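Only one chain comes next, encoded as structure tokens, the form predicted alone.
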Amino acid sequence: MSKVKNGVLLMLLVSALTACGNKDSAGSDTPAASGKAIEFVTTQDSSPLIINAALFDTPAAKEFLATGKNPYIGNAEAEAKGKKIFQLYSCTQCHGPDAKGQVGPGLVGPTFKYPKDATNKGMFETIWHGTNGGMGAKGVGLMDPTDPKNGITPDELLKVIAWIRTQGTVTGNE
């Protein structure tokens, strides 16, 4: 009998430890706790873009790396820096005040010119790294690669995204 209990205990102990594993401090399930990230690809050919997992150094960075999902949309205060980083960068000068297009492409959909931009993993690869099509990087340490902390980070990355959706109807986390 007593083997039949220790059996037993020793069932639920493992069962409980292997649960444990699978949370966040939170306490919920989520890519980051088990070390998973999002992979990124460059928009010009598809090919992998290594970007240093340290410089998701907020919480809705981290959220975004693990999920893909920009936690910033519909944060207002959010959403209004993103605004003035946009303006900023000189992101005005080629997509116009509200990012509708001028000389370079509008980015509000609901037809991009790269169409993986209609999601938030997409349009961040696309800012982060540049395209075939004129625009360079503008993360950091590649927009002036001279300079390592010149460029956007990836917090004020999805500030600018959370704001440029506010401009069209794709809200790019679907």
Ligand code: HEC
Second form
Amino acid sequence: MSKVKNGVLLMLLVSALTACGNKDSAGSDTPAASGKAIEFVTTQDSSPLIINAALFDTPAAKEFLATGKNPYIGNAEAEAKGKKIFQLYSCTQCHGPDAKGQVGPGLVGPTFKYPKDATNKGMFETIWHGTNGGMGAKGVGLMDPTDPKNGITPDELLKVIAWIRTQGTVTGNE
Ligand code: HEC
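Next up, can you give the form predicted in complex with heme C (HEC) of this protein, since the form predicted alone came first?
To see the whole picture, the full complex is given below, headed by that same chain.
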């Protein structure tokens, strides 16, 4: 009887291991595993910044995840939405209604406090995960959970950045 029980346990164990194996091979279809995703780093200390790929849920956000380029640059409709989102998340209060600075610094360049903010990937990382010098993370799931807005999505952030770029001469996609 106990032999049978052991056999059943062994079968369960084998099928559990096989299931894990299947999961791993399915996982290799994700952009990160197939090498099609850029790797994000924090602006604080350049350590790896893991952002759930599922949050990149629009064609533009997926393209950004694959290439690091912001597809909304030069897209007037997206830029207009970005301006509204900039107001909604109170960016205006610190960076001014034209993003040229108020309590916080100007965001239009051509020089930036964090030089990587001259690229759209760099600016995305800075806004998503915040800085050590006075700006908290704005990414969804990272922003103050008591804030009813609960954080900006990748697609929204790309629109915000596209609008910020209209205020200066740097497009960030060079
Ligand atoms: C409470 C005030 C505050 C709010 C709200 C705020 N910021 Fe900031 N932001 C700052 C400060 C202060 C800095 C400078 C941080 C530092 O020196 O580390 C900064 C830095 C930045 C930088 C880096 C600039 C550079 O020269 O490298 C970007 C980009 C930026 N903010 C974008 C945004 C966006 C977009 C929003 C809205 C989603 C936002 N900020 C909301 C205060 C704020």
